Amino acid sequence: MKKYFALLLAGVMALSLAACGGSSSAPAAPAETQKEETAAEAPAEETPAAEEAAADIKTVEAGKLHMATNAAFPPYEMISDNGGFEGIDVEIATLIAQKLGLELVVDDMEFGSVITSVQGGKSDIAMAGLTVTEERKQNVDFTESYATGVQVIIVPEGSDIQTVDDLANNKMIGVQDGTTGYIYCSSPVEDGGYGEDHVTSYPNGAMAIEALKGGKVDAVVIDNEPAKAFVQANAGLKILDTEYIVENYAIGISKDNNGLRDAVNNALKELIADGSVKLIVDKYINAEN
């Protein structure tokens, strides 16, 4: 699925149905068509993060690191051609798990359940193109940021919406439920949003795009990378040149599990320092720009 575009529409719509139907857990698996060796496929090594964490790590399942995500968010997480999971977040989480001597297990669910799954002790980490916000920081702890996300606006070609300001002209905006796009757009006008009456939320981005194509909404606000995938797969849509907002992505971890938080954060820092994170991001994003 991540070669992106020839099969992207069918793949995204298929996994949309999966996201609407509940959650499933499966070990992360690379796409069968992937020829090049990736960082996530490298053998696990003994690292300072693993040594420091060995005595303190507590996970929901012994020997496993459960990652709560919504696998409908290319290129960060999506279902691969062979039915496993792949993407930026999946590969980074795989390397983190290896550093900690654990096996990554992907728990696929609706985006709105990602944080509550960690809070409730059903998953160990939340990693789903997850933006750090003050509200979310009240519910989970975050690692340092590993990527930057940009919210953009998708409209039909020929739309009279040309800038962010045009969204205020009595337009209906489609968003993915529980995302920062939803939070920003549905907030009151005095707080910089457009009000809940002008926003329709959907379980995932693919369904919001279908609503846009069907004329049910006038625009969709979503992160830039999945936006590019959706526009490439759907003729007649475009992304406005104006950015909506810039955000930072990080990993969410239960406030009751400081040992795991510190271990994951240390492992992530090592991966950033040695260039592994950049290598993964470049593979999915920068190399395609």
Given for the second form:
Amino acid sequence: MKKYFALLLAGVMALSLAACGGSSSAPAAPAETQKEETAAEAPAEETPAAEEAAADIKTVEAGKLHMATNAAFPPYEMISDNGGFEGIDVEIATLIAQKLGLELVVDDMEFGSVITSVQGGKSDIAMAGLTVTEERKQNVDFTESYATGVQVIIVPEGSDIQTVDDLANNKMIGVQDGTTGYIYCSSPVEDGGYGEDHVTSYPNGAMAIEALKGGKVDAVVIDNEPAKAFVQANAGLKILDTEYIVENYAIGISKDNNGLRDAVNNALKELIADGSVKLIVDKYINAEN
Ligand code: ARG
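Follow the form predicted on its own with the form predicted in complex with ligand ARG, if you could.
Full assembly next; the chain just shown is listed first.
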């Protein structure tokens, strides 16, 4: 167990050790549906951030804020029953766009593409439960952190995997491609991981969960909130009660667009300060957790 956490601690991001109790969670409150092009019927309120920003904001498409995400990561981003996008990130991004007088457009893609989409000038922001890491900081600038995540282990009920140590017992681990869970687990044993040979990566968390249910992998390592959502939606799975490491989620923005970066960061800071972010988080994540 220590090995895994030593790796996490030595890892690429600012981390703090945290204990987290259990895996119980109430169903996410039904969210208002976001259309792909979130309607900005009401003109955005002119806040100081918006006024300042509006002058020198350059976005990929005039009047729009394109958000690169992978909408298979509940409760941060997912596809709603009627085919729109919803989730914590989608709602926060909608408010940021409003503050900047822009209309949010969700660009759904594989998680591994969200940073390159911003780097390549196809999307304005990467917002995807995206963990801040030193390596990613080479490629994009990050805003303030607006949420935290922790990597947890999902196993079938009755699994002989009971601790992080047991994962080293010649087990196959399923992860989402390109995520921090993938990076930790696939790193060499001498670096505290389990080695590439013991990891299968899937395009998204739901597919990793299907593989777990089908016995193709022995465990899935994924962020805690999606883990809770997946376990709730799939009988016979559980989250191991083990130690946790906290990661910071933030918004990634092009290194070549300081105007947009500052505007988005200021808008986010205002939304954190006035309690809007907390309201959104509470709506999707039961406060008792
Ligand atoms: N927090 C993890 C990371 O940044 C996983 C994020 C996956 N997000 C998603 N929308 N699929 O690597």
